[in-house]
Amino acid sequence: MIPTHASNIEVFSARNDLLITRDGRQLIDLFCGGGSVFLGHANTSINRCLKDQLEKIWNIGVLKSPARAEACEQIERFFPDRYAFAGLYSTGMEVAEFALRVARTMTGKKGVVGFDRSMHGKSMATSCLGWENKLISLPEFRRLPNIPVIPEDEVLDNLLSALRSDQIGAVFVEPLLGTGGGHTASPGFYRQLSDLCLEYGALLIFDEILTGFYRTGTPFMFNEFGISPDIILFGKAMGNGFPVSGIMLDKKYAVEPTMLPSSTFAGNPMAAVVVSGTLQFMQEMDMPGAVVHIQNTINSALESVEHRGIKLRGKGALWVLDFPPAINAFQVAGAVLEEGVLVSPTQNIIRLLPPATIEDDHLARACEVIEEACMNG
């Protein structure tokens, strides 16, 4: 989605953390294709993988290929042995839809629970899990109140009531609300939630499409909480801007034909080589160190905005500025853009999604511009 304040900008080319417009203007990119370009635009190592594959094969449907096998091997290195890779898909929405089919097949239950202000996609089903949509009514889907509107114990109480009263086969969780204000709950909350799912036979689906692959500092947030979700969704950073997503299943669940796995573009060799190249680049970098450095820089540079009632929340290279009603986030984003920095406003928040490869002076300059716009907004 194009940030509306930047809809008139035409980007001609890009390199690492910079966008170059047709008229030659350079913008420091803290939008990064909705957080997907995590290792910088036009990354030469990843580009090389894609160029090599261009002369071989693009799409072979469900047939096997060395590219897909290599991507599978690379992905599985990031997960405990209890998980098995279950496929590459094109978008987060598509992989979330597949997770729904897995859960219904394995549990025999059609009910699904999501939490308010989460983002799992914009299909009819996935959008019902995160926000109210008057065009859609799916009675088997329940969206429960979430933090910070109610405290953690009330969220868990509501979930318990749903699990007791309905045939719930799946519970979707986004561990850090990337479009919902940057909120995250305590590790104890996620452990209790996981225990409830286990007790009542609902599969816990952890959506790390935005947070995965070091975006918040560690490879995945579920590791920090000491839990083992039944299903883990991931994508975005894994393709460095190429459309690709993936899913891991606990090995006790096998993919069956009734789950309708795969699709026309799922697992194609082009996506697979980009995944392998991206993950190989990550392993050659000090990703935790780079992300912690970004975190420290943003925290230090923007802590002063809280004096204006603006809340700074986030972790690693995923940050949210949550504005009070008196300050318009889109106006602030417009002022920031005038000074050469692209950010992502939505509702009354601004998301900051810098690449892990951002130049120190560019990040410092971007923070300076954002701080000034916030204080004057």
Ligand SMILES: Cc1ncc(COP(=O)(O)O)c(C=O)c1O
Second form
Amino acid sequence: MIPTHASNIEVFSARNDLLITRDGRQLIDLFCGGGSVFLGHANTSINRCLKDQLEKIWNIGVLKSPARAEACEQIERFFPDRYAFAGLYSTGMEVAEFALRVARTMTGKKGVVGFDRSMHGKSMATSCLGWENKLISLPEFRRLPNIPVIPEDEVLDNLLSALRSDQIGAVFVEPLLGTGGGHTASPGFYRQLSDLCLEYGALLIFDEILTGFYRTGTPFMFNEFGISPDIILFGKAMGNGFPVSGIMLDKKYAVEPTMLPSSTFAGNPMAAVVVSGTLQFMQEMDMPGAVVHIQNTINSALESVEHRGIKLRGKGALWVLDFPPAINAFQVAGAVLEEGVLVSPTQNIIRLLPPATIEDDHLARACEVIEEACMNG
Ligand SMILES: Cc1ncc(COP(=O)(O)O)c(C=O)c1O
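Compare with the form predicted alone: the form predicted in complex with the named molecule:
After this comes the whole thing, all chains and molecules, with the earlier chain placed first.
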């Protein structure tokens, strides 16, 4: 097992925003399975859907099921009419891989562009789109410099040169860099990027696997920018911790069998009922209100850490603390854990991914602990 600041924690059970360890400690969970558990652990409404399905059928391969039909219908409600749901898969990496297939089939062009510090998955192909730890280089994959290292107009200039010189069929974008420091660009940037893709015949693939389904306040970030990506990827929050992901395609692209082949667990009825249960729960909750409340709490409770040179960036229920070299994010995360709060450090940042259902007093307590650890770190 990879050692982390929390290697000696063994979680026994969980309820909403709390993890209960084997020795009976309660931890406020601001990691939430990499941001996947957005409506709380062991959510009773979603559990009920799973229990009902458990007795019926688990996996039937490509065969149709009412569970899958219902999930598709629920997902499509979140998107403008121009999109059609193209498939349920199991992980984020898997839908990013399939998006590559769609782009190649539709455009006939092999080149792919991704941007530094983005996360689209850890397979050999998807890691080449932005992750530092890519291990290999693939000849047709171009990873371009990104904000904030260079300004937005330079990012666009570089993209334009790539689109002009290469046969680029796909441009992958993560609209808020979750593991890359919490940076996001202006709406105008995304609009220009989208126009460039359209002009040069490259498919714009928006990876909303982390940001999708209200994580940043709106259902999806592309809605805010007023753009219509060709492909939208989503997962995480949609399954509330159950492994499921999805891909949405502009209806102008007819799905061909080579583009979106099935895989063993794709669209299994267990995953499908979790999706329906989760999306139903979201529709019954005031999600934007809950997320704005989290945003306001985190912003006002943690703005003081900037005095120590720690940058606080993010939106809604997705926040990043970016530490200067003198402060070690893993040590801060360790001190926070001692006080009963689980956060997720990586490189020299800490990600805060609270569930939308977090209790007010738990969020306030977690912020107090984090602030203190940052001040002493
Ligand atoms: C934006 C984004 N895309 C893709 C992925 C990969 O998803 P998975 O770990 O399910 O393969 C992640 C995972 O953290 C992510 O945050």
